[in-house]
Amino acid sequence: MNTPNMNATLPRSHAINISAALERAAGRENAGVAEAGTEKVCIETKNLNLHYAAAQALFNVNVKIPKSRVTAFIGPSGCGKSTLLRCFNRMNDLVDICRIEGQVLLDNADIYDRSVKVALLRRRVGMVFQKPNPFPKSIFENVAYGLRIMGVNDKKALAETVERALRGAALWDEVKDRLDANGLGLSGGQQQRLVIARAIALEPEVLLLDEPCSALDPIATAKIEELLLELKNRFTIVIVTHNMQQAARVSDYTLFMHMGEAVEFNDTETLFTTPKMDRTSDYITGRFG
């Protein structure tokens, strides 16, 4: 197998100690299988299967989310990325031709028995989508909106916790004398990092981000990607992203997928400097995707 040229791949101020990477990789033959080593699991799925009516669009899936990491999925756009993220929040459940096999295990507790509250599941599974989606209410009710639903409606307590959500999103400096403004009025950059500031403000224990920058300029993205190498301190983070560099610089582990299998699983080093499967060797390097 060609190993791929990591000056391909990966920006130069992120590049890979090889050697290092070929050490830790001596030894693993289970190529394909997505195990986290000694890390302890916060997410794992079992023989997981997902159909939309007659279309399959998940086979087979078995991965381990490492607790406190970040984990990218990287991969081919229809690969499967997306609609496995869902799968951790039940947000497939939301599609009526939607039908899934298999279990997906949070905290080794299966999310679709029939005894789990989805609105519950929710709060410990926060989630940020690919375009920001501020309501239409002040900064400070974005964040706080949440909290409301829950009904907490102490003044102190609702001023306490946005004010450490949006330090938690790196955002409070920017608008700590303006919470009464339209959060629609942000940029972009600032409008993401709102949105994931009302997601943190529940305290999840996971936090989904499906493709956060896609939308994003390179210095919006770059805060994004500094929040989230902070933000792993307290949550698991799972990130979809079509952009491999981001990949290698933000996350401890990557799954690669490919026509909605997992294909390799390894931590994100090993993955990219010495990919154990043709099809992922083949993705790295541009031979397609």
Contents of the next structure:
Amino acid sequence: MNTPNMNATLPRSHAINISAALERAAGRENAGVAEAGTEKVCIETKNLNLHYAAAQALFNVNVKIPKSRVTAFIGPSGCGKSTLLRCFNRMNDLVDICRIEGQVLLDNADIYDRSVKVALLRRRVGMVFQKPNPFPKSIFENVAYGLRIMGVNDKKALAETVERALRGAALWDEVKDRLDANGLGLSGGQQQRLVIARAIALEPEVLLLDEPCSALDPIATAKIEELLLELKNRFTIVIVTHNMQQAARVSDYTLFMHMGEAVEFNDTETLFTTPKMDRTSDYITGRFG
Amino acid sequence: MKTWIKSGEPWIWATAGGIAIALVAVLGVLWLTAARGLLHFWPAMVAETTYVEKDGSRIRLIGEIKEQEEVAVRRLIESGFKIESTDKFTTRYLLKLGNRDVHGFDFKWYPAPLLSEFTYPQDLITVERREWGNFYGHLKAVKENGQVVAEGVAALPELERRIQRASELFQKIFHIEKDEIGDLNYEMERLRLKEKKLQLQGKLDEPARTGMEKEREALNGKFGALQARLEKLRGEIGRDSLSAEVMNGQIVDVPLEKVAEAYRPNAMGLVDKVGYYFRKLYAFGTENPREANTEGGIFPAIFGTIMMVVLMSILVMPLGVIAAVYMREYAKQGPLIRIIRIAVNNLAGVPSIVYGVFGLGFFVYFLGGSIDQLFFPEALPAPTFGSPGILWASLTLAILTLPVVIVSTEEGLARVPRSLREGSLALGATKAETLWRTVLPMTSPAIMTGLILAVARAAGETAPLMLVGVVKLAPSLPLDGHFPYFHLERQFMHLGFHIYDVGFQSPNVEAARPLVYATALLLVLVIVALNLAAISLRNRLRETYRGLEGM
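Moving on from the form predicted on its own, please list the structure of the form predicted in complex with the partner chain.
Let us now look at the entire complex, which starts with that chain.
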């Protein structure tokens, strides 16, 4: 197995990595990071291997996702970035043939532990999918869905939370007059923001986005990106993207994946300007992928 | 030619032809039943003519011309008619002569050469009787206690007035017999069962016995009073009669208590006829049958059909949906589930009479018998649920239509996109919550489609019903004013069986045939109405979950 690079990069303490990155990024305006010095870890994977029946999709992945930052997963199609993302809220459980080894820690607790209630985990780790998937219900009910499942039925509380979530997703002004309209009647970009509102209504700790803009036009994409920059103060965001420009625009940290391996993790600017691995530089310069 | 075939045009013609044939078949059925059935209610003219008997004597005929057909003269001569004619063909007429009690027959064919010209005298009356079918004749007089009170021109208005009075009395008697005495009988029976129950439990002590005796006496007192009132009304209703001259010159008295309606069809204008027509049509849909179902209305059959289908829907929906949800959502997809699925599909092909036999053996005798033993021991040996009834009929049909509902629900479940399930799960919903809040609502149009197919099949089904609850004539509806209002153990009437009964089991098939068509048309209309209701519901659901296809 050809993973020397990754092993060289990741098992070392995250903090060293970060500080090294920060030294290189000296002079950048991102004062918050500079001051923090060390980042708090939100999600950590330890020797994560994932198999779909006989085919292995993830090879010994070790990553640490920093808290309250935007982390982007990039890499060519089929490299396992979506699969890795779906490990964080146990979405892979739905696939019968999927088998997982290793650990995924959320706030230092293993989410694959027997005692973990998957439904509760998914409330803490929200997810937005590639294609907008609003429910065929009203806009209001879409956003209130998770709350109703939690057992919130108080009208006032629901209305307040729905409004806050829609404002948070920068959709409120566009839909406030038609909350009873079907969510499927919105445009693609609006639908995707509705889905984001639906997720943040539950106040999750982490928001996973699986190529959220791949089905959207550039203007809608710009809006979503703008939204992500606003949301990163409140949530830990992990975004899978095909689009390297997008990763560069929105993320603080970037993980490059290839063939099921986590090849290189670094702060975004460093990774794009001075990648350490040959595979990374080959990919970002467009030699493959 | 080859290019024409290659152009694909024959294919278009073939498909369009298929549709055309289907349309023609459907419209043909509707047209046939409508034409034959609906004309029955139009007031027919009553013709008068003379006929040459075999011995040369002439007799008078009075009746409605029901049918006419071309027939070979030779055949008529061979069968004994004395016809002198050079024509090869001639017409023969089917006359409805009525007065079954006087002549002994109702319908008869007469060849045209032996008949004189038809005339339509204005004073001929048609009397619809509650027994013995129609009566035709020249109205002569109206009598009260055997004494003539009106004759000639004055007779008809007097007759109408007195029929009105007799009808009101008849309604009163009917009400007392059916409702008030029915209520008393119901109370009596309840009392008897209560006594029996106490007896079975060994709790029938003296105070209870005297209390019940008192109640029974009170009921008997009421019953006596009703009997007296009934006696008086019966005396009153028997007061009047009409006398009329029938075709053989005899003067016949018809007591007005037997008369439902009398009118002069030959003197009626178009407006009168249209009014009469719609009145009869309405009565057909709202009244009880008379004369072994060959006359009167078919309301109990309509009611029974609809109630059975509604009950069936209520029973089959949860069963089918739950089975489909398990097979599609929870069960591990493997050979076992595949075998079950094949078995379910094959169930749809089992002949319906087999379901009837199963229903009789399992539901009626086993389940019903057990229920009787457990809950109604006081009524034994008379069965309560242990005999065919509407509940068992509905359950049998529910089993019969189960495969349809399962299959379409499964297809609906398969169509709900994975992305929506994931969306729901990602918000912290459990699988059950996802099913309940998102997947099943989105499957509802497909479930409705299954229900539509099930309703269409169930409403038209007849064979199994004969075994598990349908009867020729049910004494009371399965829904009435007595607690607990729904009497699911009762037998009921059904349009499909009614068609069979009237058309093939009736003593007077000729008279009943138009009713068969009318009933068939009504059955089709009932099915269409039930289907339209389900379809509109489905369309509303589809509207709610539109946009699904794009995902």
